[in-house]
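Starting off, we have a lone chain in the form predicted on its own, written out as structure tokens.
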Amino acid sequence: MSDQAATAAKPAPILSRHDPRYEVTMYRYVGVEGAHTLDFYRSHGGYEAAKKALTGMTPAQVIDEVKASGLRGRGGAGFPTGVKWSFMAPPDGKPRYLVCNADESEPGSFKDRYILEDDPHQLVEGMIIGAYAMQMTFGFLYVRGEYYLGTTRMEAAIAEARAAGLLGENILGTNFSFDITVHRGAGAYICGEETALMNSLEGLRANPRLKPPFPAAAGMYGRPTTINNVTSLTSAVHIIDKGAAWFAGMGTDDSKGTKLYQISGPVKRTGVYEMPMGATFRELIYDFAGGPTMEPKAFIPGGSSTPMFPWEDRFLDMPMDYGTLAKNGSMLGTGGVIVIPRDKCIVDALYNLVRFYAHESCGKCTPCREGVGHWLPRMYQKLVSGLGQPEDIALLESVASNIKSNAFCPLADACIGPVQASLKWFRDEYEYLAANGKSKYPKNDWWQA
């Protein structure tokens, strides 16, 4: 067959949830009564992917399958998961750790929560597959402290799996042994950063560590460690079950498979929707979330740390994938879409966001401690209280520019990106507020309406 003929025979990728070939996988049992139990999970094909991997594939074959699928980390950074798994050095007989990051703390992001609560065995199975691929000896599940039900359900699922021989010594009769323990965080956003998370697990203050060395070389207790997000690991279950080609048949050139998108703000149906990579914001917001309930003026594409877009057709029709968002000056992040109504003052909205990052700064480095933790919230406070001057906008831009890319970890940039985007698209609201001492859009009570 010629190259041209081979290309013509290749089916088109699935880019929409409306495509009849598309099927929900990760979220298919979320909301189903009793789905959190082992009996339910196994009666619906649960742990067959783990059995397939442990009894029919070598660890290297599992990693190659995940690489071939094109899966990129779903926590926000988007690093190729299979490549990350391949960084682990060969086993040396000493401990090696798999850490699942379920410290879901970013405003607008809540996709992991319902897997923990409604389908916990899916995550246990994903951790078994990941651990087998990298020959891990032990796993930690780091859960956001506020997720009480999710923690309880995960602890129960792990106990069920252990009693059934799916965790512990010689899983499924093989020579592979692996177990998991659950750790509740104390509610600090910085613990979503992988090195700060490891410090927290070790009982230290949750400050980020200098890299290199990277966790794959020296992680938990100085031993090789890999940290994955909840949906990176649950995606691996379906990749092993259905094959890399199935997963790679969805999405765009640089972003494959499905992703869980969350939508909040004034829309008819807020919630979590599993969609193929490359689906558009318009499809998510209008077709599945039912459209805005108030006149919108902007939206945040991937959680509060991602720069916003104005409410324009060119952005609404943009494919939700890593590459397209980066080319347009933002990020896909966690996929947490937040709709901002026209009557919400952008300066006030950013003040709220900046206060969040100021509160969550660990204070380790000067740009974040002084810039994010001190200068930015006070400058916004001055503006929203009506005491700002026109020259304050230039000063705000200067402070943001000097913080960006100069902090120890990504937390400061997570604050600066949205600030700069708001100045780019809605500078007129800053100027009006500074010149008149009041906002174009004064506070109102429509949240209670």
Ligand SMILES: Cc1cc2nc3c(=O)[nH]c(=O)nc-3n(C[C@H](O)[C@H](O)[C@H](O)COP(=O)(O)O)c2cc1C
Given for the second form:
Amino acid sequence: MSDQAATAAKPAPILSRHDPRYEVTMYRYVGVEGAHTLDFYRSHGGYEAAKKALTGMTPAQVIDEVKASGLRGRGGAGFPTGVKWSFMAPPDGKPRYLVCNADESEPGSFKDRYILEDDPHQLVEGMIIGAYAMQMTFGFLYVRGEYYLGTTRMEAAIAEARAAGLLGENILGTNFSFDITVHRGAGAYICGEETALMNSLEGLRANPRLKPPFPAAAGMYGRPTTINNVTSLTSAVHIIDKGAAWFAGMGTDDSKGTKLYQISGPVKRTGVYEMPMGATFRELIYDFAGGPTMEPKAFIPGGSSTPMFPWEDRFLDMPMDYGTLAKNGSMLGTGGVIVIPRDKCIVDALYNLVRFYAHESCGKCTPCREGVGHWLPRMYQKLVSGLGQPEDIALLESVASNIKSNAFCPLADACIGPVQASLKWFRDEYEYLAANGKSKYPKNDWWQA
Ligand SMILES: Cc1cc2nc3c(=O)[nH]c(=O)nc-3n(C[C@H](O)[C@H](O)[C@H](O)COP(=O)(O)O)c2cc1C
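Same protein, different form: I have the form predicted on its own, so give me the form predicted together with the ligand.
Starting with the chain above, the whole complex follows.
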């Protein structure tokens, strides 16, 4: 086949909601009255994908399908889900665990929440599929402590599913047995880090664990464990339902399928939007969210831990996928876009963010405990209160670069990346503040309005 013919035969990927092939799947029933019940879910095709997997596919076939779909973990790091599933050692008759990470504590991220609240059976079904693929004996759903309604709805859905033979012994009449326990966190960002999460689940202090061993080898109680984000698991439902080719037909070369993007800050319609991967920031911000309501100067692309971009066409027109963001010095993260208005002092914005990371640092390692927990918030406090000196900026840079890549877990870098990006793009605001003792953009009360 000639190169031209090969290109012609390959279907064009769906990049935008303006493509008629674009279809909302994970979020189609979010916001629909009564969608959280088993009756509703089943009457809309619910649990058919689980049935298809459990009665018509081998566990290895399910893993191959997820691999072929190109799904990458939606929790932030973007590791290929099917590959992760294939890391689990073969069953040895002893317990092995699936953990669903519903901790969702990163500022700017709120996509998982509405699945827990409005479509909990979709997640139960995703967990059944994942558990079957990896032959898990038990599942844990680790929910952020503040998600009270989500927790209640998940508990009710699990009880309904159990009563209907969808959880427990011999699911759907097969010889596969699996059940889920819900565990509420107390609302700590570090509990979203997978090894800290396992410690928390085991009743220990939520400090991260050294890797290796990786959870697939030794996770919960030292047994093989896989940890997945809520929307990695719900994506698997649609991959099994519609096939890997359907999912892989959307997106870009390195990022397939649809993803839930979140948008907050001063825009007309903040919220969660399901879009094919590779759609642009401009589409999300203008077409979906109705555009900014104040003159913007920057945006955070993927949740508070991802380095910001200035408000320029080249960044607004950037496709939202893992590879493009990495190439441009940032990360897709959770896909939580935050718009920053011109009149918000960037140093003050970063002070707010740094205080969050300082508060959430678990204190296990020195760079994070001392650097993120003490030095950074104090240096920002000095600057925003007008007591900074021009040389403080160089000191801030030096502290940041000494913390970077030196901490035990990614929480410290999650703070440093945004600090460094703000210095790269908005250094003039730091300099003005340090030289004049007051911000270029003084605090006012429109922010609360
Ligand atoms: C500080 C920190 C917080 C995290 N919080 C979450 C979270 O709330 N939810 C989540 O799915 N992943 C979170 N992650 C990523 C997880 O450690 C892990 O990579 C993810 O749950 C894996 O699921 P996935 O492969 O389906 O993406 C966090 C990571 C770090 C370092």
